[in-house]
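We begin with a single chain expressed as structure tokens, specifically the form predicted alone.
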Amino acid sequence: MSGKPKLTYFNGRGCMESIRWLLAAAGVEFEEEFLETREQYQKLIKDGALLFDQVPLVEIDGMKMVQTRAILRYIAAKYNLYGKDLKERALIDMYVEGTADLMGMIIPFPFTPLKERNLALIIERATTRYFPVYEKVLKQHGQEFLVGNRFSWADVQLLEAILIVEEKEPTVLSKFPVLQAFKARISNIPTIKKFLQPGSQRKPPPDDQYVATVIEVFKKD
């Protein structure tokens, strides 16, 4: 065993894509090992790997963690991306729920029947509800960062959730002139850099064979 994280998950975003950015944006390497078939899965669930049967999982100082949320806070603590105290780690996990609940609207997208897929509801979500709170919160201390004016996961996970946004619609962030400064100074910190990258660890949007894999390893026998 190398030392480096362990990741176990498919090769595609789905909920380990943030778990990814968050280890990126630590300047952390780590291990993949990408769920291809049925068979897999269930030697997972066989030797006691998954506590609740599911995936992303994820092998660290010893623990096989599961569940995404605790992975990332654990992530973020071990590698000083929570806040200096509990109020800041309280902001931070506001700001980052908000951007997750974003991202939960688009990480189905790709399984949802194409007759119901609804990316409007998507994009008046994102500049509507989601993208004018940041941009608030950022014009109104004047800092580069959104909590405690230090890089933190919250401002990884925006750059996460304005990026895959901006998949689905280029000009989004063309009414928030704050969230483009805040978008160019993220992705140009070097970790972040590195990682959006060609060749790196992080992961193309969705495609067929992503979401056959998907559907293949989770179908009920």
Contents of the next structure:
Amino acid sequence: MSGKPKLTYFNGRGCMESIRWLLAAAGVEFEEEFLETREQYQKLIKDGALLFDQVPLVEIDGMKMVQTRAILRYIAAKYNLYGKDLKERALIDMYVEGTADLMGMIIPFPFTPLKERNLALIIERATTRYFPVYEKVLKQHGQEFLVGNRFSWADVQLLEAILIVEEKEPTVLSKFPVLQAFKARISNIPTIKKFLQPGSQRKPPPDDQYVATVIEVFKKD
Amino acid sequence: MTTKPRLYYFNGRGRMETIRWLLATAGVEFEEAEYLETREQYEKLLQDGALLFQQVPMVEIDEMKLVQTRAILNYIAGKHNLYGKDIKERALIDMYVEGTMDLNEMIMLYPFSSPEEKEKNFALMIQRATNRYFPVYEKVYGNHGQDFLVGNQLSRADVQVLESILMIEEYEPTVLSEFPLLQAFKARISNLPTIKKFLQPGRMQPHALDIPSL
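For comparison with the form predicted alone, produce the structure of the form predicted together with its partner chain.
Below: every chain and molecule of the assembly, starting with the one above.
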């Protein structure tokens, strides 16, 4: 019998947050170990726990999985959030890679020197490259979910992306009525609603402490 | 009757190369649309609504206009049985190929380094290959002693590792000197008929990319 998945990462969003979202959406309880010191990180490496010396690390079903996308695909497939056939999977993959690219602009933000941060570009990409695509997809088929008339990984990740962009620009969905309805609808799915409540394992936006910890853990000797 | 997949990209490796490798390995003949060389061509693709996120690579395949390198690779691998037999094998394959893709990213971006950063980026690229990625694949082979990385069967993992090895070797020919199992792997996989064919001269072999401004 396998125990709960165990996540090893910093006590913050980073590359692990999408994984937390997906497990939560699937109704899977998980444990977390937080990286706080360089020694912990070096011990993980010495123990051979990190295939490429990197976190995220998720211990699940007897595997020590690394690489965010590998982990996400495994969870999606295991919990039936990856479409019913190859073509649906292709659509889901395109959509999640799009939202991953968008969120990938935001994740390094706190580590970027102030004068190099380009929030305007993020908002522009969100409103001209990414959100219009999802708005159109939903509008065209008129269904509740992005792919195959069924809840999938694509819906979870889109909601995640919408919420983190909104944290930076609260009016970002103003021209996207279908996405507004999508956001409300998906937020109300019981597992997601629970994850959105205070006290859940969802992590807050990065703060100075988080940034300092990451830099400390990864600094070169 | 299905038409051949059609690839839309620049005349260079970039993010399309791994896709070419995978199609070739699967024995799938493909066409390349006119190489993107001008802004006008790109604008036309945009106007035609052909690029979901305004980006290439784009591959027309099975009536879909697929974008996003990983989505395309996942589809081809899944369709042609190069993705393992179950989700656990897929998990291993995914971990291994995400490693190669991280390494490939460094290789792809290296020619664009500023003069001040070139030496540092070169050293880091070689170091990552020899300290982080190649030891992992060498060990996987050492542990199971099989011919292929996962499930005793050819998969995209073997193809993508071979691709990375060959690209790094172009920069540092002795890079496999401490990896005897990878040397054997390289010889073995290069000799598979579809891959042998793909490796023959006559294909584009750009080393320093001459990509027009993106």
